[in-house]
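Next up: a single chain in structure tokens, the form predicted alone.
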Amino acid sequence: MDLSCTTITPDPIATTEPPRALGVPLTRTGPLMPFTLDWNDPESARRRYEADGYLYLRGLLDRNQVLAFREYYFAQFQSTGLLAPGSRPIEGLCGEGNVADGVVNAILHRIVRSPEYAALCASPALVAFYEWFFGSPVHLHRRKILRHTTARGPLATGAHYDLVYIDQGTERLCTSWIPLGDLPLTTGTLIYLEGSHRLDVESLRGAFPDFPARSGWITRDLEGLSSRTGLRWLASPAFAAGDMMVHGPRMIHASCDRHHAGGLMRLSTDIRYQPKNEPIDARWQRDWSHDDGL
């Protein structure tokens, strides 16, 4: 099935708005800047990554494969009431019913162990990029995060950085955040605190009552964090199926509110690659489970 022309139209009003967190518009904002790969010059990508803490890669992945996985994923939820009546699974439109966490977790447990998900996460484009970027054979961490979010908000993810969760291996580790569909900002996509990979996070202790939180989050007050540090939140008005964000383990990121008027759900995955010969965090070498404590 050719899915390359299948699109999910972003909300034209919401995509011109600044991101919001817990209903509060963020005032210090800027654009995520896409990076065009020059396959003859891996050093240019490494320099940009070191300078910015992230790479925004448009169209790196096979759009057809991404959309086919989106369709597969939401098809697993057709009998649960998650999807809007009469909609197609690939659309990922949220229904009115509430689905029990146990039902969602059981389905997710199956999907993250499926050959469809394994093929997506180890696709030739992904492996080729990371071998080129690191200049060596690479290792994909087995624990991979896959999630959908409903259109009901405002429910922003708090500001955090990945080293809090995966700190028993090398720091030469990259997270790929992959939007699985055409996702406008109003679906609660990722935003990044500009230059925060160089920030002394320990200096924030005491500045926010919930830091350090058990969740690993610094704070849910994204506007307050921006004000405290003087750093902007960087966002993209919309991501397309095939895009990928790459960020380092010290880069602070969060998600903005989800308030898409059409009920479009965000589906995305977080996976991690590193050089194969570097120390590996053993806790991340098992499949994700909702109760694995990480």
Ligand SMILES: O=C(O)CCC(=O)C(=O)O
Contents of the next structure:
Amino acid sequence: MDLSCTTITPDPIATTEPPRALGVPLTRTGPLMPFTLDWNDPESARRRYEADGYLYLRGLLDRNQVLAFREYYFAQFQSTGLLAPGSRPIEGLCGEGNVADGVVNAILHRIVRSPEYAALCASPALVAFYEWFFGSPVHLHRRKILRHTTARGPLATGAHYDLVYIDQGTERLCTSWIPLGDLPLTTGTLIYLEGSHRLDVESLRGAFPDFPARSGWITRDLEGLSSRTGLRWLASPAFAAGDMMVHGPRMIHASCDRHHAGGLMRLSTDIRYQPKNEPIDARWQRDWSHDDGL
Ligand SMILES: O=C(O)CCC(=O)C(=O)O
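Next block, the form predicted together with this ligand, ref. the form predicted alone:
What follows is the whole complex; the chain from before opens it.
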């Protein structure tokens, strides 16, 4: 497979601009700090994860496998009008067409059950990392989520933490957020509220009109949340295929606006690993479907 055009030309507005949410640049921001694994010292990774609430692991995964999956994913949408005319699926450039939710969901339903996706989510590097990190055999939650952004939406993901959705098992659970491609910030990548894994979230009750919302989101007003808490939003100017974020169940995160000048779509997956011998939330042991209520 020719993966040559997958080194994305930098988005001219991308590199120095802070993340935006609801159309406004965020004012309290900082960089996500990459962590270099020392395979002889799992404690150092655990300490960093405890301290920061996340690990930013550059190049952990097999880049070619990630890009091959990107190609496979967007190829499934080729006849739907999602992709820019004349572009190759691996580029993930969005067309003008508005694809009906039903069509997108039917395709997603199939992809999350595909052997290609299973192989990506249980790739040797990923499993080796979690076995090393937890120091035990691991369990991958079957409910795994794929998301792509388009020019029209869906809107960015509001600020939330994962324990709201997955609280009937152990808290020794990590989410892997995996960029599936070379993705500048302007594709609407994930951002983290610094140190928010130590925040008393209850103290935010009443601070935002919709919190606690049925969606589980604290708010879409990311600027308001950082101003209320005094915490910065941490972002990476660009993720590369092969990178992986790891975050804990209490770490508040969101995605920022997508406004990539060249029409590049963000494709990512979020999946969850935990030690095998810890309590497991039974609701997450079925494949994702858009109406599963979780
Ligand atoms: O990718 C997103 O927009 C949200 C992902 C997320 O909430 C997660 O990884 O837990």
